[in-house]
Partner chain sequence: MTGSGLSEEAEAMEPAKMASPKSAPKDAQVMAQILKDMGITEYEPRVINQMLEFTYRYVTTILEDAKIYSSHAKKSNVDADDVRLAIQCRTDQSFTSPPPRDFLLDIARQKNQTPLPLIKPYSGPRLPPDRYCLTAPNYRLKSLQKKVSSSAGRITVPRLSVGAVSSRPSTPTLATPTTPTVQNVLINPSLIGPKNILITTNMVSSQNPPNDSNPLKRKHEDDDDYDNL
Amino acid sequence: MRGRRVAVKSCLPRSGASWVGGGVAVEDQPDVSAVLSAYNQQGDPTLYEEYYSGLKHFIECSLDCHRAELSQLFYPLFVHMYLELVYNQHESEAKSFFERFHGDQECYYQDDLRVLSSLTKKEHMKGNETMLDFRTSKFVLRISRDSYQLLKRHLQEKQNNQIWNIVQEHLYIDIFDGMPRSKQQIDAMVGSLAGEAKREANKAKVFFGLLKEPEFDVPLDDEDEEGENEEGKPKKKKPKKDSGGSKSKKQDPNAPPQNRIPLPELKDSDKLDKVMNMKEAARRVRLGPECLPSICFYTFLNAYQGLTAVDITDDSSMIVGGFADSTVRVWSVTPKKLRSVKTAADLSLIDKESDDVLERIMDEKTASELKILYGHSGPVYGTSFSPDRNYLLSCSEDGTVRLWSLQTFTCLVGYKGHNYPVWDTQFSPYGYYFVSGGHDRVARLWATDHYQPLRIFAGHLADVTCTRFHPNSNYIATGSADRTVRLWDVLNGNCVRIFTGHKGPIHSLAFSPNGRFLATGATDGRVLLWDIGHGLMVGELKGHTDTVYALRFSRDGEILASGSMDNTVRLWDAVKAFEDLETDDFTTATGHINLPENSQDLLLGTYMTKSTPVVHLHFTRRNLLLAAGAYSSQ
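Please give only the structure of this chain, in the form predicted alone.
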């Protein structure tokens, strides 16, 4: 949603948020010539450097409290003034302007500036997506009323119309009442392709609670009866997980209505699996600073095919690798081998009434530790097991998402909707639904029995690089190369949260088991923590020196594990990271809080691999941490 065009008056209303220079709403697929014609306003090209340096001098000489906020103007003004010069064919002035001022911009805009420096002629601008995005999506700046009034007064006194026009036409200034923000607060939140998120974008209600679990008794097996039930009771109720745990019997007040979105009904096999899960949970290790998990690392040796994706089943019985040679390889990580179902002719001979019919339908002759799935025609960038372990998803550079049967190890469906590479895919925690995201900048929601997507989530300004379902399956988080994370409502396809703060493309997402928090990792090596209900950043974990490709919370949410291209797994104290959140801070009209510099206090351990970048992490049902990656000899 873009704001409407509002005339700027000297006396602005005293409400908490005011919008200035909103601009006309532009369709998602703008007419290129119409978009660029906005640069027609002719200013004297020789004065652009003077205008910019004049504003720069004014901001650098203003009081410290205003300088940090007003410095946010440098980058968007620099880009728009440069593009205006190029569009109006003042090529030498544009080159001189770029060379003089590009060094003043923040380091996290270097990649964008590299693209910009290649746009030196009017013709170059027409096919450049980054440029069109910059032009059509207003760059959002969050500035206190005092700083804004200071800027406005300066520009009007100097009659600096060229800059004032750009401010009104291309920027969206989100004004708040209260103290100006510090440089540190601003730096934590900026860096995305389109500036910060408008505060309004994070105000919608989000049902982040968990759905109520169906209740059924858990029969104890002999082993359990001996160990845990000396009184010899035949059954015991489902062991209640602790409050930090993921699922509980009581209805969560923040949970969505149970029937908000249609979810598949539990099959008998699902109930059996839940019983197994509960038994495992009863033996789960309680993790914490004094009790760190053991880490078991699966290294893919001689992976000359190029390992590009990994997933592990929830019960930790199978691991899958997606490879650059377009194959998908599934391994059993237990002594139980992988078997296919018998042929139709053999199945017809089986007694369907026998108790062990599920065992009889499997063909022992096909038993092996590894199955290779052929079908994609490009590198496989994402893989995901279904919760019931009957299906596997894979997505590829070839633009398709494929659904494979783990009963027959064959491809059942190829979903075609993305026209470009698909970077990630993931099954819903309840099965049936899955999400995919790709180079076409959109994420799509699918159901296994529909060959068309059910929802298309559009809004990112660059590739959707990673996708994750919320534990209650009502929301989907997407990370993008536009350096933002968005949360989407599955019910209606609306974007309900926009998180900015990363300085590079986002490559990993993880929801806490209780559904309240989201952790995100990116090429900037930082892990950021977000409170979903309030829509605010609540933590920043620094330590990794390269892209964070894997994030996972332990089963009860006490520990966050992060894995990176820097060949390390790091463990963080999640309880401590989230415990001291002051709700008073949340309610401040400015929409930001002070982030503590406590990465070192929260870091519980760093574990080096010899030379293996970490691409996947998984906590078993008993809280053993599994990590995976391909050994790299460089």
Given for the second form:
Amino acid sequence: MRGRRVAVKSCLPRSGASWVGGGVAVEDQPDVSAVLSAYNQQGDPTLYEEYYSGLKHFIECSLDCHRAELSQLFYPLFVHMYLELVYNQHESEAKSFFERFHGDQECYYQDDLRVLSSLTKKEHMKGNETMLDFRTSKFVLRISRDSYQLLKRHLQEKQNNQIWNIVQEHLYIDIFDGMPRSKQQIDAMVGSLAGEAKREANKAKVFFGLLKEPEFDVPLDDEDEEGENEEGKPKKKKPKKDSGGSKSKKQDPNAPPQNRIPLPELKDSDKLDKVMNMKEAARRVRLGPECLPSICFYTFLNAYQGLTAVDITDDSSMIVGGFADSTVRVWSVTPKKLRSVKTAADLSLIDKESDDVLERIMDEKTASELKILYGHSGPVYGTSFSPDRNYLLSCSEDGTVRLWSLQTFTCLVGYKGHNYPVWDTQFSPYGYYFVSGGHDRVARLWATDHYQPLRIFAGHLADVTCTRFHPNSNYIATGSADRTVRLWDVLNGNCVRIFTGHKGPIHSLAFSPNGRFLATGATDGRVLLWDIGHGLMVGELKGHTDTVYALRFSRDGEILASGSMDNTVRLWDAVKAFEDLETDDFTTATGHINLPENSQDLLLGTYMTKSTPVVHLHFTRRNLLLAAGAYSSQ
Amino acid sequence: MTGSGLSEEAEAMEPAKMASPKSAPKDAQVMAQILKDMGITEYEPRVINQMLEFTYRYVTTILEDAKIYSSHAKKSNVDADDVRLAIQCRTDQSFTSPPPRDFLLDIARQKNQTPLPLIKPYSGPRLPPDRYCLTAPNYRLKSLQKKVSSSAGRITVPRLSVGAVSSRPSTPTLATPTTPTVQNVLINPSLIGPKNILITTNMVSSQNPPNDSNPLKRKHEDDDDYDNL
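Please supply the coordinates for the form predicted in complex with its partner chain, as a counterpart to the form predicted alone shown previously.
Below: every chain and molecule of the assembly, starting with the one above.
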């Protein structure tokens, strides 16, 4: 279809009227055009500067209410025109075009412009996958209908409609009916490498509810009660049925069916763990603005900027650090030491029928607080404990993800698939599955018993820097260096949500415990809050001055804690941030809601460390906040 | 790795002239300017030297390759096309870039079509087939302190030799051994670096087990080698 349009253009006289027939609605752009656009000379290269400055003049003279929206055109047009010039090897025109207009762009695009300034020849583009993807994908702009009409009328009036040609080529304009957005609203949501997200991209149904927990009795536990009971009298208690979470027998309409994806069955040890979890939950501190959590900070000394990843088990018994010298170190946080299973020779000597066989198989002689795991051949960028504390995952710059056993403290499997550095990995909340994301711009879903990935989530334009499972294990959120956050469906690998708004690579993601909301943190220091069901940004938390590397919701979702490179931990009121959201059908149709400027109201506290960037945050089962970081002396 | 900065530098490098002793040589100044243009403001001074070394090596390799290509094409001089070809060949060889997006989307579509496999219940640790696991290693890390019998009480200086760059200094707080005669000094491992470092694959030990007749067989340390039981 694109080829046909070019033929029409060449035989008709150049007049404004020629585009009436060819002016298809911008929403129906065929994707095939991308392939042929490389070979289509978009008019005379020497006139590009004129085209651009003509458009600039028009936009600057337009009405205030439309100017903010139309100004969104500057950046994508600038980049596409520049890349067009470079790709067609008009170097000097490209250089003067860049010199003249790069200063006009928004400040949050400065990093991209710096990369662009180094791309001066066609050969440079070939190695840069991100720029190639940018060239072939359509930059999405969301403009209100009025502003769009204004733009279209202007570009079709003039004799010279090369700009219109380029707009149709490289931009996708998602028109919405509503008030034109203000600069502030636009600034909150732009910034990603591919523009904003089309509304259809966020329309798929997402099952954000939680899976039902199995019901079972909390057993009578006299020993435990006696320990706590100072009088020493055993109390008689009836066994309580677990009613937490499954108040009604009806299925939550927003929760996925139990068997939507296969999940491992609960073993006896898992059931015991759940019982412990419930007991701890009963003693949990209820947090809120009046009752802030205590924060316990684990500082890694003498790490010399080598600490690259930290994880803490769910019951807060072990902490693992991944280091730039390729080691993985596991510490026991409780007085109980780390023991590994005895060697095969010793195991054959023990009495297998004895009651405490599980204790006898552990080797007391080599028990220690610290175990070091060697195996990777590059810095370890991500670590994750399995929920049953039997396994540990670590991913590294050497392109592999390694599975370690915490019973024997040896490496079990190396999963090779990414051939490039893997930036993050995480176990699923139910174990068995894990996700990894790396420099090759994809995230992969693995199962521990398959040596190849089960799912490949491709779509990001740049490295995948952060990967997290949803609490119901049916969805995976990935944050990327292309400044978008995508939500993927584990069942079929589809991208169900695209969230834009950050101005830098995303380094932290946290799902709220009820599964409805997602918090993201990036190098721009902002924490953004997203409603997964509606696919909207519902909050913006400003305050940090440097990259936010750690985000965690408290156990019942009342407090959001964020830790950053600016050496602070901040606590935010999550309950207040999510209440009273205007998310009815009318507002969601436009794709954005009005964000209140309430960062200051939501901030409950700022806690500074002496000189330690915060790399990890973890709420214990009783809502004590643990934080971890490496002391850096500068 | 963009070649742009390097090509700029290649143009800027003129025939060598003596730099005044007080200022940095022109190459270094150019490199510092490149770093500044790419937005890198904080770096150790040795980074410039490392970058320059890389530049020289890269440019030399490219020019040598270009000379070969031009002589193969029976040209008298090396021209830009030869250099371009040399750069392209080297790029494909050493600086690989991740696969392009359409390829990734294609394999993703293929992979994502197969349904998720069902999980067999009660199957113990869920690991891939043995040949994809690392559960059968043919080496073992060994402690160095086995031979301390003659020098009891000496604290061995730990050495790290398994691929790890120890930027992290071991901070021994000189944990003196509990008794001077203890052979296996139990030093708190969290304070000192690891003591088990040496790989014993081909080590010919001084106490050769006498029953080891096959000379090709790997010689193991005999002390607690479980194979010999």
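Source: prediction; values computed, not measured. Numbering follows the first chain given and starts at 1. Throughout, rigid core stands for the largest set of C-alpha atoms superposing within 1.5 Å between the two forms.
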| property | result |
| --- | --- |
| Large Cα move at residue 200 between the two forms, threshold 2 Å, rigid core | no |
| Core-aligned CA displacement of residue 104 at least 2 Å between the two forms | no |
| C-alpha of residue 494 moved at least 2 Å between the two forms on rigid core | no |
| Rigid core fit between the two forms: Cα deviation of residue 349 in angstrom | 2.6 |
